[in-house]
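Just the one chain here, laid out as structure tokens, in the form predicted alone.
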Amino acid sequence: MPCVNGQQYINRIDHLKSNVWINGQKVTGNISEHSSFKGIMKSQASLYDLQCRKDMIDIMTYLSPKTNERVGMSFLQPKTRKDLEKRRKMIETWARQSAGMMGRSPDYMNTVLMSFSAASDLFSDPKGKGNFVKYYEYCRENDLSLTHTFINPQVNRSSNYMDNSNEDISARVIDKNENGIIVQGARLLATQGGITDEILVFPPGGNQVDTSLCYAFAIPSNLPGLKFLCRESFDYRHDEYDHPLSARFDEMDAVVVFDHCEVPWERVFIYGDPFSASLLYSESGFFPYQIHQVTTKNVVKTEFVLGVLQSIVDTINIGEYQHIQEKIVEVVMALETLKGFLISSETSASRDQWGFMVPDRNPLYAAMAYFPKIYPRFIEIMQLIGASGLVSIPTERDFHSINQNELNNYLQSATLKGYERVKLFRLASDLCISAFGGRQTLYERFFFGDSARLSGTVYREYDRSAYVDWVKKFLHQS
């Protein structure tokens, strides 16, 4: 089938009836009705109807290979730079749908899948590989939404901790059978965990030793014995007024736990393969169009603030004062910083060894390093402009009560009676002092992982021997 709407994403993901809790029970009847999660599928949902709009079709999708029906333009294998620009604009578009605030909106995932099935020659297992491309083109195909799991439970992390423990924590393969593969234990963090169709389990990295927890393979979200343990919702009151970003765009995280999952060998991409394993993140284009994607986001992302900072000031005309235009001028640097690195990784592409074009590493890397310490400093910023100013907001209700009139005139700003001037600074403090907002900043501080260790990929991948060349080679001038 093409590519899907709204409702069918919705319709799908309540049929699938998921083994979901939170606080403390389990979801029953349509999660989409469930509390804490309406609020996001909805978002959800209609980035899902965007892509279907007929005056959207040819930024939101393109032509399946295999059928010649619409797929999601997320999905799409880029062999030229126009195809990177194509990618790009889809993602932007999605991304102002959510103001950013969306880091696993389905296209994160669509192109993890794109790029590992882009260097399918890295599986060492032909079955394996071809269980990989059978399963993008599946994926594709069908439209299907993923949410993921890299990370194993923080149980010690000491740099030479074994889980050799008598329980299985990490989870790891226990046994095998003529059906597949059997994992019990938990992984972190399925962002979106239960609302999506399935979800990929990769290794997390690095140089794995144990061969009982070198696995990759995808699964239903429904697949038995796979749970997913979810944190408190942020979205409090799903009130669009009163937290206008929460009640929308509360990306639950969960723990999953596999109780015995027995998953099929058709699913199983890597088992037993440390080699396999490693090359996938190192070799293949994962690195590059992942950060592509997600710097693309980022941009969106940073125009929001922006926006939400310019229009504080103009609200209670502050913009005369010198250190308040420092503050936005920062945002505007980080802005076309941001800008700059992602459309050089556009120009610098170049075709990697299976055709396919890959955007410039270096920039990337660049941007990979340099927004993790930038958006603290926007919801700092933020607060400095903001000041008593996010927290002096009353709810609507208070404003439908017999103090409107009151709050309406206490509350006025230079430009706005007070109820628009609240509405804006509740928008901004969901974003830099709520549950929701910390939740934001936490995020994008560890989306790549650890700032150190960010700088240590960067300091290793980065190739500066042509300017160290070019002062040996100054030096010995005459």
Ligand SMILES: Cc1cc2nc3c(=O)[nH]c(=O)nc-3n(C[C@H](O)[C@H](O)[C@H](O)COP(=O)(O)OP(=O)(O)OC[C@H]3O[C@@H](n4cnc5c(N)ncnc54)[C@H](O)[C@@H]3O)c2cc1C
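Take the protein just shown as the form predicted alone and give its structure as the form predicted in complex with the named molecule.
Next up is only this chain, free of partner chains and other molecules.
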């Protein structure tokens, strides 16, 4: 089945009946109808619908090299700069549907698959390599949705800590048989866990000495023994006036538990080979392709934040104040910087040893280090500009009560009636003071790893030798 539409996605996930728990209860009926998941699943479905629209099909899909059928553009392994541009346009189109609030729209994981598959020679075990390439093609040809989990539970992060507990904590391979490996324990987190077709499980990076912790595989979300333990939903009420973002884009995060999960050999990509695992991160196009996807989404998200900020400024007429202008310009500078990183990464892209066109890492590394710092500042700016307007926000029901006239009068602004003004401020509030908004900020700080340690990657990888040589020469001249 080539690229799917929204209903096909929903039917598939409902049919899985994965083992998903929330608020102490197992989800039993169709998960797409459950109050904690229906908002996000509807939004995800709308992405799939968009890619099938006749007027969008050329932007959102391409012809599969295997079947000549239409498949999602985010699976495209780019060979030219034009291909990178096509990928960017597709990613941007999906990001606009959620105002950049869905960090894990399916193009995120499709990019992971395509980047590891493009560098499949790095899998030292030929079977693992073959399995991964087949898996990438399988996901592409069936347009599967994926979540993933990389990180072990947050038990003890001391550098001296060896995870050799007798209890089952970090998921490890405890046995193997003719069918596959047996995995027991947990992984910290999977965003969208339980509402995707499959889950990709990869090693947590770094140098893994314990080989039982060193594996990579993918399994259907309903594999026996697999369980998703979700946090509380931030989609409190499914009212798009009251909670315009959380009612639609709360992606949900889940602890992933493996209880004697038997992973078939054909789905095992790495087993007991730490070297292969670390090479995949460092030597493949994983980082540049992934940050190219993420930065495209972040440009859209920044445009949306800027739009909300400027709307507040116009609505309560505070644009004359210099510090307000300065704050808006801070966001403008960030937006233009992010766009610059993206375009520069494409302009100076180059082919890797396998012939794939990889965006330039340097501007993307800078983008990776920059956004986790600047996004919390956007949120701070929104609080500083919105002030008490962010909490003077009765619900839509209040506007339909006997207090309607008073609310429309007292909560009016320079340009809007109370009802419209509160609608705007509820949006801002959802972005900058709600549980959903808090999670968005945490997401931007951490979703790709700890930003302090990611800066360490940039420090190691960014070649500064030419500048040091220049300074040496400069000193000799004087």
